Amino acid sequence: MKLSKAQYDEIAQFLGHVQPTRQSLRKLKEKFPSQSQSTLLSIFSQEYQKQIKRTHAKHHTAEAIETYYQRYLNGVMKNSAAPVLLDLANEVDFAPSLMARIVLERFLQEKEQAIPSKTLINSMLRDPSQIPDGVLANQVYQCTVNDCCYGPLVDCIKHAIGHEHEVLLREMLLGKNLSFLAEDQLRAKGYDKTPDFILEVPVAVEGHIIHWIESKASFGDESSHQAYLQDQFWSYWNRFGPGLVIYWYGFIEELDCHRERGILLKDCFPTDIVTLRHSMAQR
């Protein structure tokens, strides 16, 4: 679904006067009910992502977090039930599995007088009942599982939606008889970065010239383009030429400003492309 820049910008302004729950995400779908709802949710997840990076700072000085530290312990010493880190993270405007991560950190700190390792902390907030403490590792747990945006959770359901929309692609371009070479394909031939797929004979989209695919299971809005366009889509252009990228989820139709230098955008797999074989075929 492609949205105008002022009709992204109307459903922005208002995520920027509720809190990232559940239940704002159902008063954004009321309020926006001619938008889809996996649209809804994907700028609801970017942009409370956006938020996050903004404050990110101010939670990580040494007094934020010695202050979450106490409270947790002082809420978990009253009620050791009470969902304490969850209320807390809430009460701050902080993502509840961040919060979970700098009490987790704090902890294991203090318990092994050193560091502890990344490796460490991603491993316990995977799977918590690692973490050497039944209360804490409760804790961490209702954190992870009531955050919305962020957390080990929330990273597999979107790798697992990404690799759906991958696959998707994969069984069009095979319904559409398109010889291609997929990316751990391109990978065994030693390329570094690369689309999703290559086609190895170029189609014709719209009047443009295809060369390669590039799935998006997100919705397109003007920073995570501008990164794609900065770290992925023009390296791929030098390399391999024109190509397409399908925002499954929409984007901002503004956008869609780079054709005629090589760069499409769609949110869908489009119905009309046109083969070397079908257009000889036509002459």
The other form holds:
Amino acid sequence: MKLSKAQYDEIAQFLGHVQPTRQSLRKLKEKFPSQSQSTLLSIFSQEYQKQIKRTHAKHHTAEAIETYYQRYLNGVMKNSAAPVLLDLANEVDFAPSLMARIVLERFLQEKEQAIPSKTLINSMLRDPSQIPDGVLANQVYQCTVNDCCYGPLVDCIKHAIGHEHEVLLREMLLGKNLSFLAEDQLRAKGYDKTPDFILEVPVAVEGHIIHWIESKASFGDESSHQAYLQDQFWSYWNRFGPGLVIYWYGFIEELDCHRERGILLKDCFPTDIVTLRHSMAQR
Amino acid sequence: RLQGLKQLLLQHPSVGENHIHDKLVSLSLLQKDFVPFLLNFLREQTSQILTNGPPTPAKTPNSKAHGSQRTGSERRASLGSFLTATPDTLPVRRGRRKGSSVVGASGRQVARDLGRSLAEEEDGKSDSGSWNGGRRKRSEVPLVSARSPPSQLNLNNLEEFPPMGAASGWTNKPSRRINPTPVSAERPLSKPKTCFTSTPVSQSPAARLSAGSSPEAFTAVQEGNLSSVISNSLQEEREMLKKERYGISFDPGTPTKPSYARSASLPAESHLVTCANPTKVSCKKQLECLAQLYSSCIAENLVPNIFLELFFVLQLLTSKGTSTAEDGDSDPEINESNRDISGRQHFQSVHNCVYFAVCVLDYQYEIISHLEKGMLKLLAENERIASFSPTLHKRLREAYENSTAKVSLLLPCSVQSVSFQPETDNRSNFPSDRAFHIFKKQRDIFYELLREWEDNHEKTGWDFERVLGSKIRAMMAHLSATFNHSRFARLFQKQLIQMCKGPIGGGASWGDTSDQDVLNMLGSDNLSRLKRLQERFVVPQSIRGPCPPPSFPGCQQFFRDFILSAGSYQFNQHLMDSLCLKILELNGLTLVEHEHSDGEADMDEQDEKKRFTVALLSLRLLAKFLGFLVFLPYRTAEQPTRDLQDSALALRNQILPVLDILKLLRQSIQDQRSILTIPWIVEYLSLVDHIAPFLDYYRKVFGLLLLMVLSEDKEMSFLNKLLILAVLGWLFQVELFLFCCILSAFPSFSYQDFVPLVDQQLLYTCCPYLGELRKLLASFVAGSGGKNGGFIRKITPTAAESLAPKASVTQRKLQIELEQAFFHNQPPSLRRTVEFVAERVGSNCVKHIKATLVAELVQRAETMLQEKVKEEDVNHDKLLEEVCAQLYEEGAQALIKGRDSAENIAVELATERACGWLSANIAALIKREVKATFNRMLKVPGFPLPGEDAVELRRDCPSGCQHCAPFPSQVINEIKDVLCVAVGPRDEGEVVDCVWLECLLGRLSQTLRCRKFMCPTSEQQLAKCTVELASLLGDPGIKSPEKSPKELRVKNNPTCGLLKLLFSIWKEDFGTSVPVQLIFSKKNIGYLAEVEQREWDLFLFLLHGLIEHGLMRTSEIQSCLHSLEELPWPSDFIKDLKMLSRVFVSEHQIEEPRTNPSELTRQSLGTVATHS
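Any chance you could show the form predicted in complex with the partner chain after that form predicted alone?
Let's see the whole complex now, leading with the same chain.
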């Protein structure tokens, strides 16, 4: 679903400083009933990530870490069953999963007398059962489960959504009888940049020729689109010519401004497709 | 000699062209001096009346002044002096722009500036045009300042111009030297290097007198002294030459003359346009004689640039006239009686000018008739031609009507990238990962720069070097670090060709595209573009004359500026290598001559032309850049002094050229393919530095080129000839001084160049300045108001039709674009192959059809005709048409037949090949693909490795699966929500409904069964989440609302139902191993411990279920329980746990046949319950 910049701004405005909880999501849905849930969730997630990026540094100072850790210790001392870590994260406006990571890291550091490896931390966040302290394990799990923007569970959901839409797109291409090379094939051939699909025979979508299609199971807002343009879309253009990006959860209409140059945005699989007819009898 | 000339000039107009030519030949000694004299004479005579368009420079100085009087040993010095005298705008521009010391700047900066200044000409940053327009403006400049010479160059200059009279020896009056004006002390650094020592030629003697500069000239006129006038003219000529040598090259601009560009359509003056009247023409005979002479010079290629002369003639044709000229016209009788022809003002009236012009046009009809259709239309519509020469008018109309030479110079320059070809671009082509990775980045940076340039370069204040310079150099530094130069040079060169190869797009043939088609091609939906196009037609363009300086128009600018900003020796070297290679490759194109059958263009021939055009345009582009790079290091800010120049010559004569163009040129002449080679060599040479033309090597090249002009072959295709003459004329005009250096006796020489490959489209594409002729005429129409609307103007009423989108045309355009796009991303070999196959098959079909069907039809036609001719005395033409019309229908069959057979052949061949290849290679192919798949399989996380418990992998959907199960992501999300509630914190009254949970598990089962959208990570996550869910089932957050604790019987407990569902899903639906042992983790058992009323019965049910469904072995559970007991739990919990463990062990050690599991559970539950 395409949103105008104004519509998008209204949603972003509402999101302001919300906590990444299911309660916030519910409120968002009530406020904007006409938008699809996935779109709202995607916008929510992106806005929240922007907010976190802005404040990331401030939560990672030595003082902040120490404060959080002490507050955690005090909290569980009083009541280990209470959502100490989750409440702490919400109170200081930080993502619960990331708060869990900070405290876990600090905890391990104290326990092992060494800075723990990233892989170890990630593994423990994915499976808190591995955390040597039962209380902390529970607290961490509570954080990761309740966080709807960060954490292993959310990452997995995002990955799954991405994969599912690629499969959907593949099915649609097959249904249209278009021949293509998929990302893994391209990688096997040694391409340095690989869109999801390269059309072996280009087609015209809404009068624009496209050579490749990239599926994005997210909402296309300004910052994510800029980043994608820089890292991916222009690179594809530089190698394979013009192409199509499908933002399945919609995008800001105004971003679709590179059509003439060769980057087309859609929020669904296009219907207006013209293929190269091998019989050029009309000529 | 003088008598001879007089005789010549006074000859009766009835004398034929040949006769005059013979005369000229007989006076061959005179010839070389005569031509420049004639040209200058005409310029001078007409200077008063020509106000339209820029003034055309006259021809070069006469040869004697510079060559013939010298001995061979002196020749070099003479050439050298030319060089000294030859100005280059570069120093002028640089000095003007920077105003500071050149020496102080870093070498790189200088080079950059030099190159860029060359560019600014066409960038429009300076409007000062080329040589044109300067004269008029100059006359407005106070003479004192205009005459202040810039430097000692002038002195040298004059030394190199000995008195004309003494040298030529055919004037009886001693020539006068112009006193060099001393260097002005006040302006030692004054920048104008343009020489203003002579008065502007464009001024009439009277004007000169009033300016007080040339009393002698005035006296001469007063006395009616022929010789003095001639001498004066020669003097003028000499000065003009000097001036031209300064003014003609890249930039004559000086600070005092900010702009020369003049509007073509002079609207303010339009009412002044004099109506030319054939009856008011005076001294017709002389004019006719002059026209004949002049035309012969043009016909014999004695003029440096025929198109410049044509431009001049058109200027005369369209001259507006002035009131003074009209006045002078009032006394024709007196003029008529004056036999002193060269002193007389024959061109004082518009009528005379037009008369002369029409005469010349009549003589030059052959050339004119080969120009493009729009030009012919303007000529045919020209009312002056119509009134002065009805016969010429008629011929022009006919030529227009028969012309098919529509030319479109629309240049849709859009950036398109060079496609990535794995064969040449993937990792295996790079020495290291780093090189590969860096090149990947460089490609992206390059296009980023290109896009930035495309978006911004037309904005005011945008400066290439300032914005992009440092980025480019940073990129170059990376190139050096990884030795990627050659690779990048190749990309650069390919991109250059892609963007700048010209208006020939490939699929669409522009030559025969009608106007309507062009509009349609642009698309009627694209109104803004159309509007811009229209503006371009309506808004008067400035006429810059037919000899613009070399330029880098459009996208070429980017590439030139890139080279300059990069300032990388390595890059330049690799780029030159790359350019040379490509030039040699393209220059090797085989030109095939096809026999003409009835003059109709054969298919082969058309393809040949297209291929030729593409190659020629690419060659010209590449050669221009090669020339730019080759001569770039030698560009000097200042005109080198004689000494410097001599030493430079001595040095550089030893150095081999990068590309042996002399050899290529000779080879091309020998192979009769100079039509391909000359145009690009001209581009290459147009960028020479000051010294290069005087190197032995390049002198030979220039000499050879000049010979080609002088001895052009009459047999040659006219358009081929025109192209060569046009480009060489341009080169010689741009490098005017060369013409005179080389213009000395050369042995006669002949060459042939048969294959007619040039059409008007190509001619105009290569020489866009030919369009100036048309602009001039068009501006005349515009300037003369509504009077001359043009009678041939055909207005096609197309409004209704063209405004509605023409589906078929848009579709066709899209198909063409798609086809091009397809080939664009394929290796070039594919296109060549397809073209080859298409050409061969097509051509054979045509031949076949000719031989069979057409032959048969012709035979029948013959009989029909024979009969009808006998019948009655009919009009033959009409009869022919009738018969043909009858046969056309049948002829159409040929088309269908042709298509069928071509298709069949192609399909058959393709099938045969494919089958052949498959049968030979299928086994190997399958093996390779399977191996690749297997390798990928091994890499997937979760794939069981040997030694691990191999879980049966589920790879396919159940048969008949509609793939409409919920997406895994959705199910994970829902389970996550359940876990949230279970783990807490919960809102008040927030619970998970068991019934709903059951539904969710049902959907989970569906999702797991359909494999389409499942990926390993999703499945693993689902497995993990469901295990967590099972551990949390006893949680108070998950309750069935109706549940009351008293009714708690396992059998009816909905939680047990959920567990059973989970067992089945774990067992049946998952394709990956489920980490059920996580149930026994400290964290998950902790949930059990936390709950006040511990649900041991449920836990036991869970354990039994695990065993029963084979999800865990008894021993595994036992060891899990055992390790759990080791952990620090509350004492009562430990007790319960131990009890449970005992119960479990006792039940499962006795290997009794399975009865009802729920019964067993109930028994054990009773036991456990007593403890809790």
